[in-house]
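Given as structure tokens, the chain that follows is alone and in the form predicted alone.
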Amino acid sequence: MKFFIDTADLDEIRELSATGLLDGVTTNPSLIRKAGGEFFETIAEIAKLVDGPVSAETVATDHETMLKEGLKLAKIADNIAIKVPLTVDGLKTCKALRAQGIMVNVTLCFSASQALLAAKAGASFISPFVGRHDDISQDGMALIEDIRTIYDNYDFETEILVASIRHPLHVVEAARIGADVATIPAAVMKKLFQHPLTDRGLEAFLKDWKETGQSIL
């Protein structure tokens, strides 16, 4: 499974990119506002930091304007994926952008029927929001299972990009189901490294090593 980081914070991206575990980045206007950068400059800098897809979101709601925005954003770098909402106009825009070879991430997916439509429109990625489902007492991971089954039934090439991830278990469950990508907040991604037994084991090893009085270097 590919790991994307869901942020526009350049320092976070640099830090996690250095691990070699980062396959891409997803952004949205809210994340860019939170990071405090200028929209186009921030997207361009992120695209330089990672080799994989960088999602940049349109803000228009009508097809004609959305397409113009998408074409402009796509010129920032070759690895830009245009984010469009899962609406009729969004899927029209998806189809038009894909016809020009531009990656498209269809976002705000909350049902298997929506995911089916996005795949038929040629989406590169579909972004179902599991955390927001959980917030209203629905099973977000059940949605991922349904989409995986449907896509496998028809050999759709659209990649399932699990979004709105709230904790490490979401990542593990997405991998178990067979999602293609998880886009993970930096704080959650760092938690994937953590386990109390790892900490205790390392502490014991270091204590034993110190008592030998030896040095590797």
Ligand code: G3P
The other form holds:
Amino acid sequence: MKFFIDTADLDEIRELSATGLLDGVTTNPSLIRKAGGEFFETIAEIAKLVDGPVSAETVATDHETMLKEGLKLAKIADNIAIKVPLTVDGLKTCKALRAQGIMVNVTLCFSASQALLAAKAGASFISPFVGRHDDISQDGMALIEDIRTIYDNYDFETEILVASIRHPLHVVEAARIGADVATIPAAVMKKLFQHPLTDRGLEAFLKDWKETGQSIL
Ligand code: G3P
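Next up, can you give the form predicted in complex with ligand G3P of this protein, since the form predicted alone came first?
Zooming out: every chain and molecule, the one shown earlier first.
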């Protein structure tokens, strides 16, 4: 499963990119606002920091303007994926951008029917928001299972990009189901590494090693 980081914070991206485990980045208007930088400069810098897809989101709601925005954003770098909302105009724009060979990430997906439409529109990625389902006591991961089944039934090439991740179990469940990508907030990504038994075991190993009085280097 590919790991994308869900942030526009350049320091977070630099820190986690250094692990060699990062396969891409997703941003959205809220994350851009939170990071505080100039949009085009931020996306251009992110696209240099990672080789994989970097999602940059349009902000128009009509197809004609959304397409213009997408074509302009795609010029920033070769690894830009244009994010469009799951609306009629968003899927029209998806089809038009894909026809020009531009990666498209269809976002704000909350149902299997929406995901089916995005695949038919040729989306490169579909972003179902699992956390926002969970936030209203719905089962966000059940949506991922439905989408996986539907996409496998028809060999759709659209990659399932699990978004709105709140904790490590969302990542584990997404991998169990067979999602293609998880886009993970930096804080959650760091939690994936952590286990108290690892810490305790390492501490014991190093204590015992120290008592041997030996060194490796
Ligand atoms: O990529 C979409 C993601 O940023 C949304 O997450 O936490 O706002 O639901 P959240």
